[in-house]
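One chain comes next, on its own, written out as structure tokens in the form predicted alone.
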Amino acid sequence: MVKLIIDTDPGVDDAMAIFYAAAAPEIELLGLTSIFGNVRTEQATRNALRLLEAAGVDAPVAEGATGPLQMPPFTPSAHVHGAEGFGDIPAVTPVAKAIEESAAAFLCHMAREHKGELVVCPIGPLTNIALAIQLDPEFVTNVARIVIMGGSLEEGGNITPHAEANIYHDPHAAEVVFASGAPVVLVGLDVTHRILCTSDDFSAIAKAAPELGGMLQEMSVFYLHFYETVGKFDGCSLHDPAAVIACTHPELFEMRDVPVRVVCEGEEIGLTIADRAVGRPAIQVCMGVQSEAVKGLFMGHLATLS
């Protein structure tokens, strides 16, 4: 059983991993942490909470980082997630509240508590994940493994040329993180690029699962019709659920040792390369995948979520 917190920016494919989350039995789901990406941070943590409340799931929402460490805010990315993060559907206030606690000190505490065996999945921005580290020295050491869903080696960017998002969207954490020694998995666009949802997929699971799956193939048809206004008309990649799925199925993945560095500043701001510098740790760098296993498994478990 692993131990899992996921930081999100939810956002349709956060929604389709926390989903994704709810529904595996090989992962104990021990909260959530909110941070700006997709949305704002106020709607990720109202968004958080709808969603876990919508499983059924009892845990905490940590509201995270309402800007980058040292870039200025952005603007959401409404185009592609909708104005309140899930396409089309309109927002609902949540029951519960998020707790006092900062994301930040959420993490550091938990990591603390389970020494060894938290495993921590960023599918945002990697701000609440710098401030943590920042925090906590120790909060490094304490983590079993930070599974991050950003970057990439070999495929490029998907909102430069150069960059992938999350890690565009604030690059001096990113740069903080693979820098600290942490154990880190990164999984990019190298191997989430290979792994696609069709129109038919969320009609299956909406079929198999019609309250969750049908509210995940609402949102999802918002989310598709923007790749299709990139030319993209084979499906939606598995981004964030690929990175859930790489905490608990590593061996689905094939990974290279790697240190990385972001580039910070420039043209390429967002760019994330292999860096051998005398010092540098290495990251594992996510480079292939079994497609079909990865997708079997998320179409499978949300076929269960009732």
Given for the second form:
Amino acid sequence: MVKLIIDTDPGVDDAMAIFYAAAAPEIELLGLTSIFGNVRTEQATRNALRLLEAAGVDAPVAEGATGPLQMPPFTPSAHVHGAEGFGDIPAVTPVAKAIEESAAAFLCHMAREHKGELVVCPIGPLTNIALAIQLDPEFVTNVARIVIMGGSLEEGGNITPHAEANIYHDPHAAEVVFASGAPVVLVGLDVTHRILCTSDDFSAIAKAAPELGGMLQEMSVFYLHFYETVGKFDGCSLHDPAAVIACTHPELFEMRDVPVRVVCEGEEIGLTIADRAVGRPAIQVCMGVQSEAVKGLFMGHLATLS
Ligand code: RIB
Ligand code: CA
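The form predicted together with ligand RIB, contrasted with the form predicted alone above:
Every chain and every other molecule in the complex is listed next, the one we just looked at coming first.
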């Protein structure tokens, strides 16, 4: 059983990842931390609470940073995920509230309490993770792994021609994480662009699990429409679910051990580069994936939801 905290900016594919984690018997979901990205942080916190309530998961949510380490305030990706983050599904105020502790403090204390066992899965910009590293020097050795949805070595970008969105929103935070020596696994566009889900797939999930699967199916309509506007008609990428699946099924991914740096200014800002001369420890970058097996797990686990 993997003890997991997901750091998230929900977000349609974040919702898919969180429901997947709730459904997976091999995951013990110890909490969520919120971050800006697809929506502002305050909305991300509400959405995270709402997803846990919908899934019937009793776990804390800690609110994260409201902006990047050094960059100016960002614009949420409403054209991709909808104004509230869940496509056309309207906002609902959750019953529960976030805990008092900040996301960074929560991550540090949980990593200490579950030393060598806690897997952290950031599926938004890396600001909270960088702050945790700066807050507690032992965080990088206390965590078992940090499995990140982000980056692209050979696939090009998805928010600019060069950059993947999560890295682009806070490149300085990504630099802190990649230079830290933490045991990092990067699940980027090199693999997530090969794991696609179609409208028929979401209909099948909704049929098997009418309530939560139906909610995902409803939000997927807006998300798939965005993909079509950028010329992608064969489905949406399972970005964030792929990272959660890599936490429990690393054998489905081919990894390259390489130091990675991030371009932090200029036209190529947010670009992730494999650079053996950069003088920092290697991280594991996913460059190959058994796409059908990952998609099979995703569909199979979601079908078990109510
Ligand atoms: O590039 C894909 C990532 O950006 C995903 O985490 C998605 O939710 C968006 O945040
Ligand atoms: Ca995300």
